[in-house]
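Below sits a lone chain in structure tokens, taken as the form predicted alone.
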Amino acid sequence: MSKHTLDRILQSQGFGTRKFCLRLVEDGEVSINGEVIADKRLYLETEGLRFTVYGEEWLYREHIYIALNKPADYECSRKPSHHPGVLSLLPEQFSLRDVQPVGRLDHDTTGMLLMSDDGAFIHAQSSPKRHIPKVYVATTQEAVTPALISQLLKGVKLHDEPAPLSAIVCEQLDTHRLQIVLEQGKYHQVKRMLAAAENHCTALRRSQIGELKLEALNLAEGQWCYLTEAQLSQLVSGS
């Protein structure tokens, strides 16, 4: 546990620069179980710190861990060029306390995204030494065959890539979908798979790493929520 001002605490969690905080403070808009707080250099225990801040309660957190299901037509990154990004889908703090995507997904691509401001973390889950899978659902644009799904066991050949690279999982879902699950996180790798064997990615949906599903977290596109200790535990592990 540790103990800090008020006005360092806020300016932590994404409120603004230690002026402005200060400011917050000094005009009212922060209170503490109902009690508005006048001392901006309060000093608090941050462990299971609770404020409200312009009528709204938040949680103190050391770092933040989200899933988003992303919607398409929105870019993983800070600085989107031709599409909305998805920061612009969460709470103005979290930009302020740079929160990032975990990896990115093409802005037609849908689902499960983590974002966090731990840079360990990121670090961690972006790593291919981690070997953690990740679940897509891919729509193709000719008919899903039997000699499709051999060939993407198998593994394809990609310009940039020294080696094959092949899916551990490959599962015909319907007549124009496919499940499938890779470890490697290459660049567009499920769009590039799939042309290499002679078909076309029309549309992809993440639905799944290591073994959070985003089925479970209950999410409507463009919604997100923060990871509790037993969903972080699913990612870390992989099991």
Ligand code: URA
Contents of the next structure:
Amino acid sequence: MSKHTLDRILQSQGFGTRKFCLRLVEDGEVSINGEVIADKRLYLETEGLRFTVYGEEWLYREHIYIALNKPADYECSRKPSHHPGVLSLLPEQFSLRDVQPVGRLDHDTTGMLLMSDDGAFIHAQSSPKRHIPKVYVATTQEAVTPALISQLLKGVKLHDEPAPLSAIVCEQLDTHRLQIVLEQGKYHQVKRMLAAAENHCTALRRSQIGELKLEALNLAEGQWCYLTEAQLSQLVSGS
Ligand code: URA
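So that was the form predicted alone. Now I'd like the form predicted in complex with the ligand, please.
Time for the whole complex; same chain goes first.
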């Protein structure tokens, strides 16, 4: 349980500077339970607090944990250069709360991208020590062969990696598609592994992280959702 003044609550939720949040209240833009709040310094319990800003209702969240079904042609970088950034797919206040992608997907990779403003969560999810499996569906230029599958499972040597990198699971889906499960998240890893095995990745989609399947979230491309406690616990595997 924790109590804060309304202006600080609004600021913590990404609605702007303290000065701006004070003005929001002064201008009658903030209401709770249908009542416009005039007292900017009103002390409120944050847990379970629902408030309305510019007519839109929000639930107070200490941290934000979301999954985005990333479309192609969006960059995960904070300063995107060639394509719009993934943050542009989320409400503006999320950027002010410093919501960031957990790891990165290439601009042309689609599928599940986690995003959060909780540094400890981002760190834990990105840590190679956790061995969190990530499932990708790769479309290949050349047909998938048993030799390709066994090479990816055995390990392929990439230029700047000291040891060969291997998939923990690799299965053929159809003539030109395979499902590959990785525990590391090296730069362009799937594409580079396929290139090292003398094929070429023409499309890539991340379909699952840990036990959490993108399919179960029912998100169209470009849509996002908050993750529930149960869904968050599906992300955690390993130790
Ligand atoms: N591997 C890649 O090559 N690209 C991604 O975006 C993710 C994994």
